[in-house]
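Encoded as structure tokens, the following chain is the form predicted alone, with no partner shown.
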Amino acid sequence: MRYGKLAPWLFITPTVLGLVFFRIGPIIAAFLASFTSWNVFSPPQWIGASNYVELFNSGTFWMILRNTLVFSLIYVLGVMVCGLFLAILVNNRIRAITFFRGLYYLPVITSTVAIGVVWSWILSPRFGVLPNVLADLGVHNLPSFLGDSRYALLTLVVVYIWKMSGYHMILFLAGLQNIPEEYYEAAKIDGATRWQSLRHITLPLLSSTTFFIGIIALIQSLQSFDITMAMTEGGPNYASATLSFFTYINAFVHFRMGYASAMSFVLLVIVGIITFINFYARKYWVETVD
């Protein structure tokens, strides 16, 4: 009997010691760094909230942090708005359906790199496939678009929706194989339209499916890197470049890791704030099937 009462905690031991030690544990220790000047090769010294005042008095960071937001608030609605239209597509009993499924998740499995290497080659201005192709209809002067600031942030975002759609292609899948077909049938027999069935069943109880997809695209989107290392290292003049992004060049090219620290801190509270703001907005909107 002793030992029963025992056996519950051994098994879950393992479990919270790797979430102490290699979570909690780094997350109070780069806290305690975003307190101090530290460069790796040195001790670190305590500097109090310095690298806060720099972070929030720095230009740079303000224009990054901007990059980031638009980044992310593109980025969620095309990636839902994809994975919606690509669900609907795929959700239908037809002849060699899941080929088509396993075609539009491919992109995710596909190493970001390489997806960053291939289409940068295809946007390039001089041998891309894509400005050549457009030359041969006619169309010139086109823009870089990863070398003109103007286009270069709205590039990556375009190339992430194109990488990630089919992620969320399957949880909108999920959520609409669980509507009850008999929703769509009374719809039918009442005479609505495909329109009207979207606008009025799909949507509504595609609500809590829509707010979990959410939360992961704006995580996603916050948290993106490489992408932007494949593609354009933050260029030109920082004007791709996102939070995530200049936290690893301060603190792997730089050095500065307590300044890396803060800008995470930073970051992580901006998830935390808009997380909160979501989840106490889901009563408005959210539904559920009975």
Given for the second form:
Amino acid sequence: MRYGKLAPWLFITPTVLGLVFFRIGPIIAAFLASFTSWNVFSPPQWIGASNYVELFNSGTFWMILRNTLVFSLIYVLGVMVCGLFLAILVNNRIRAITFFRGLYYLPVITSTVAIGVVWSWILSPRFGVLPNVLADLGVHNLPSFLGDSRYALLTLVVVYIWKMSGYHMILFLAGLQNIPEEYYEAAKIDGATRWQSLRHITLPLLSSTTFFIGIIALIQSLQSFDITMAMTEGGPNYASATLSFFTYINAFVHFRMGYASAMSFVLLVIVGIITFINFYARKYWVETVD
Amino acid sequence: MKRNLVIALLATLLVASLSAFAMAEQVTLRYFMWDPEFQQMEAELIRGFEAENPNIKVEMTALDPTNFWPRLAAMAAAGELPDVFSMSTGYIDTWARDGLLLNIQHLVDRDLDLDNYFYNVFAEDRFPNKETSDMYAIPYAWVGSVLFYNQDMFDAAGLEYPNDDWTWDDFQKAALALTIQSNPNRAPEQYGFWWYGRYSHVEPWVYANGGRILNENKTRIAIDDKAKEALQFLADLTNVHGVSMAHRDMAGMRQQDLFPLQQAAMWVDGSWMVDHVRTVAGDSFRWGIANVPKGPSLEPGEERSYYWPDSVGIAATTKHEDEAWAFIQYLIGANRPVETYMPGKVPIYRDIAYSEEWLQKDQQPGNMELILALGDTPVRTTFNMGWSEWRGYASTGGAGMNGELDAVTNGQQTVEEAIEKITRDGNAVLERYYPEP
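Right, the form predicted alone is done, so what does the form predicted together with its partner chain look like?
Expanding to the full complex; the earlier chain stays at the top.
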């Protein structure tokens, strides 16, 4: 059966249309909206670059941008380290290993609202399990992990890492199981320790997986929203808010669509720069089994 | 035969044209409300209205507030607003300014006997001037601020219950006596009072002292000396006297649970919390409500109460103004069953509010008429365009004025510093909504 020259175009048309109407179209619309004052229910008014000017003159925006970068850095490193650690733990042929793999994966599929509520109960200074147990052990005057602006963001990152480490464990596990056993056997014969095997075999041969996980984790970190909403609502006073949360607040609580669109484009530029650096640096550290 | 045929044809034509006329008169109103919890009862109310008005059918959609506003905003953008919908005091000015709400003043003047309603409450639905301008929505219920107090704790401390003669000094002494801390290394087991930066915790004290947070036109933050005095009084309760918990220490808890879980002996909040206290506390302790004590700087004639309505409005785009108004009159009038009002939310229709069913003397607090009296005093509020943004409300409750005052309770800044930030940041928001002429 022969296809005409038109056939490939026909096959990709649905995808192209989907992209145009549901991705590229909204992106262009949001870009245009970022130059307007628009509260959704009234026609937008063209205000030039005022939203961007307001954004870069806003102390709150810079604080939230810093929060976002701190959050992303800790989150990406955190899920990588924890994910790899868990993956190495469960990359064994011992009894009940499937149970442990499932156990570590459980937080990933648990409702974020439930996670937010339970962690809030654990950490609550007055009724929380942790402060009360520690107080009984003689440890008093613990900080308020969620209510103190110095700790709220860090506490949230820990909860996000706890929730998502199981997901990255699965990805690392797939990478680990792709490394030929012969390398380890040869290293063992040469007298390599477990640490040397990890350092010189596992980590280099996991680099492509690590690169992939880095990208995924970065995207996840920049989309952080649900646990923040459930646990701190970005507070106190935006101390635990990140850009995605702040964009939502401005778009759907304050109905400042133009301002929120400007914010989302700043986020887009940041993601673009980090991704570019990541891809550029890839050739210097990513190795493959081949 | 021929004559019979003509008569039959004429009769058929008559019936058909009458049916067509009846069909043409049938009106369907779309009604959006924000309280799914009361959807069932609201549906019964609608059935009663439809029975009395067979030519009007009402299609109701109930959404919780988180979904209600984005959905309504999207409908407004598309020019598809429902004919009748719930309207919040926090949004009414913006919606009226943008021409989305029907000016209903002529209908109110024409059809309502104002003596039947808590008329003072109507003020919040006027735009742009809250005293003299026209109405763009109408309340079906309202709430006021009251002081909740735990009678068992007062009895245990040997204190008299709060009364209208209480000064702030009396209040402070009681709060100190009601704070119990047996282990100095741990937080008090019982606080005398509970407050943080929330609007319904702070504004009642400011107004009880004759203070203002906004200027006369409600277009700029202008915290006056009496308001500063009230804020300092509250801050000292936490930071100097230790009778109220710092905001950071209530993380992980709902603020409205502290009083019913007997963590605090007194608490000022909206009267709708009566329902919450009843639900959470049950009969575990005896409690009552009182007026917020008057401040030391309050002068005669300055008395203002802090109350605000839940309202319904008509879309400016409706094609069925008369039917929508008829429906609204039914919603706010004598027909509405008292069960459709959450305990503590006051029906706007006086007879229902003063009915035994609403006062519920057999249930705590037993003196609900105290709330009703608020509705007959002059009102002051901070609601204006941009209110949720500069005040810090709902999902942004940790920000704005709310967040700055929370930082005061956390000991992170002084009242003066907080006022400086509230004024600077709040006015930056308000300048967008009320630009300098």
